[in-house]
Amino acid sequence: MSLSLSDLKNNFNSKLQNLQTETQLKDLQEEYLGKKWLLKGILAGIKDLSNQEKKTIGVESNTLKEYILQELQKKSAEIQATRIQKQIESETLDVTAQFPSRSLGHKHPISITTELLEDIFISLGFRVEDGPQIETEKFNFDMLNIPDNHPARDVWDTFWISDDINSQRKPGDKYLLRTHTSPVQVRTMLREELPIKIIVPGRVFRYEQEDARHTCNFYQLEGLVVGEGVTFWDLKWTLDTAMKSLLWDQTKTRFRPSIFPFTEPSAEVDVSCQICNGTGKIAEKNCSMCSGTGWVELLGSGMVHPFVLEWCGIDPEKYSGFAFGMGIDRIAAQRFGVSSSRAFYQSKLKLNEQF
């Protein structure tokens, strides 16, 4: 009898070592264990041994079965981990492998240059805000002193939403793509405590003739002070700061005066143009870009009006402010000497490629 116990447990471990599977395993373990299981036929003849015979074989066919059992455990552990590890092989990545380059795609030159100006002012104090795309008139217009009569509105001739939705809707609560960034900054000075120092970059429309400096939809960056002893000053020094960081050391700026009804005083900011070096002649030609001036208009600016800062809850006796807006696409044709600002929208993979 005890040499039918070790037949088995050596047949056993002869199948055990050739099992690859875990369909195999589960089918061994019904072999020696199951209903039917090998051990059950041997210990059906016990019944003709000796009592001391019996209970000899009775503790070998029960460690026989605790050991076919452990095995089985091993066995399937080992299964296990070897389909694990295949798994992990075949789906390892090489990051040192070379694969062919495939064009991944860059950032728009007009992107590039909102992330400059956004890193210049930055450095200078600011924050960036940032607001919807669709305004009341309110917002874009009752609040930055332009009422319904005034001349500027038709300078600011733009986009309208549809009659439909603005028939029912009184004056001031119409909604037209916004012209400009600057409702961002009614919104900054009505929702937080002073002082403020934000830039609004984002994308506006205005209804206007397309030439090398003007498209109906552009990309603009506004700016905002307001404290506490703010002077045009403060606002010259910030806007000959950044435009000397953005075109290099070498970039002249100077100020004109003009008017804009949110700001008083008020000035147009020029800048030597870049693409024919100040000069206004390109091959003997005059720049299409500076109109042969040698200088480029990138910007507006002025002192915050008073009643802008009054409709807004700010005591103008006591706070003054400055804010400027600028063109990031021409600023993006000048940086990049580019001699038309509508090439940036124009989709000429020639020209965005470069950069």
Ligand code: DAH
Contents of the next structure:
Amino acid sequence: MSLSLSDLKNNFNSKLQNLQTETQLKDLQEEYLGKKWLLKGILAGIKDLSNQEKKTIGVESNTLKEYILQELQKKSAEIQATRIQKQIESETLDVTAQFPSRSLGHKHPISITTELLEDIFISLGFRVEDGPQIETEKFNFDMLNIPDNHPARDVWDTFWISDDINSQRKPGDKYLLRTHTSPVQVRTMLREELPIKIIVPGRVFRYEQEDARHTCNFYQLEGLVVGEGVTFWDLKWTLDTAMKSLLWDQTKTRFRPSIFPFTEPSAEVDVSCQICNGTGKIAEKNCSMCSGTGWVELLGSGMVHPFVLEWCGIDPEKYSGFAFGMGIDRIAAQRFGVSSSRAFYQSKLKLNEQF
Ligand code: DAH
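Form predicted on its own done, so how does the form predicted in complex with ligand DAH look?
First the chain shown before, then all remaining chains and molecules of the complex.
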């Protein structure tokens, strides 16, 4: 009989060893300790035994029952622990995991150039000013001494805001996309006390035929200094210094007489072409940036016209000022050696990623 008990124990042990799930465990428990538990069969056969034998088997089978119970509990704990461990592993968040690298992009060459220009002019004592891109005829033209029908208006081919809106507005109040940053000169002079020393970087719009140097939308940087005793010499020194620190210290500047309605006298400022080093040629061909001249026109400038000062409430007998306006796109093209500033608007990553 005790052999049968030990058989039972061995069978149990080997079944227990192969067991993996909680359901299998329950089945095994049912098999050994449930209603029809196997020990029952053994105990049924002991009625013919002597009292002493009955006692021994009773004790042994109780011990086996205890053993089975304990082993089942141990196994259950084991199975649960494995399940929880697996779950933890599958749900773990590895905060140190490396993600596939994602390109964050970077600044556009025009933004880089604008910030450089701002830094240079701020170091020369200027402050950055801003103005609206949708402007009125009055600020974009009239107050700058460019009245209606003045031939100079043709220079700035204009995007006017639609007739639906403009036909209901008086001349002067009609809306347009600003053709230059110069209207911010007027807005600032009307609003602020003297002395004024500002730069105005911003976007401007022209109804243009596009080519290597012209686009319908581009960026300008305007400058204005008004106060007592401001001279043309101050203008020359400021621009020459700014261009040398912007491009390279050997950059040459050239002032050519010019005409702008809002400055008198006026000058256009050229810098020696950085693409062809001022030679006008690249591989025996005319440089497309400077059209073979060796010079690139970067700026318009001059002494603020007395009319403009007066219309802004500033006494031209007592005060004077200089102003300038430059194309940021062209400066960016010069600085980065890009032969066509139109390339800046073509969203070509290959170009932008170089800077
Ligand atoms: N506003 C002019 C243009 O867009 C550029 C310019 C010329 C600005 C002379 C100035 C200036 O302030 O003095 O062509």
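Treat the numbers as computed from the prediction; the structure is a model and nothing was measured. Take the two forms, superpose them, and find the largest set of C-alpha atoms that agree within 1.5 Å; that set is the rigid core. Positions refer to the first chain, counted from 1.
Asker: After fitting the rigid core, is the C-alpha of residue 68 off by 2 Å or more between the two forms?
Answerer: The answer is yes, as the C-alpha of residue 68 shifts between the two forms by 2 Å or more after core alignment.
Asker: Please state whether residue 296 has a C-alpha shift of 2 Å or more between the two forms, with the rigid core used for the fit.
Answerer: Not so; residue 296 is displaced by less than 2 Å.
Asker: Please say whether, between the two forms, the C-alpha of residue 18 moves by 2 Å or more once the core is aligned.
Answerer: It does, since the residue 18 C-alpha is displaced 2 Å or more between the two forms after the core fit.
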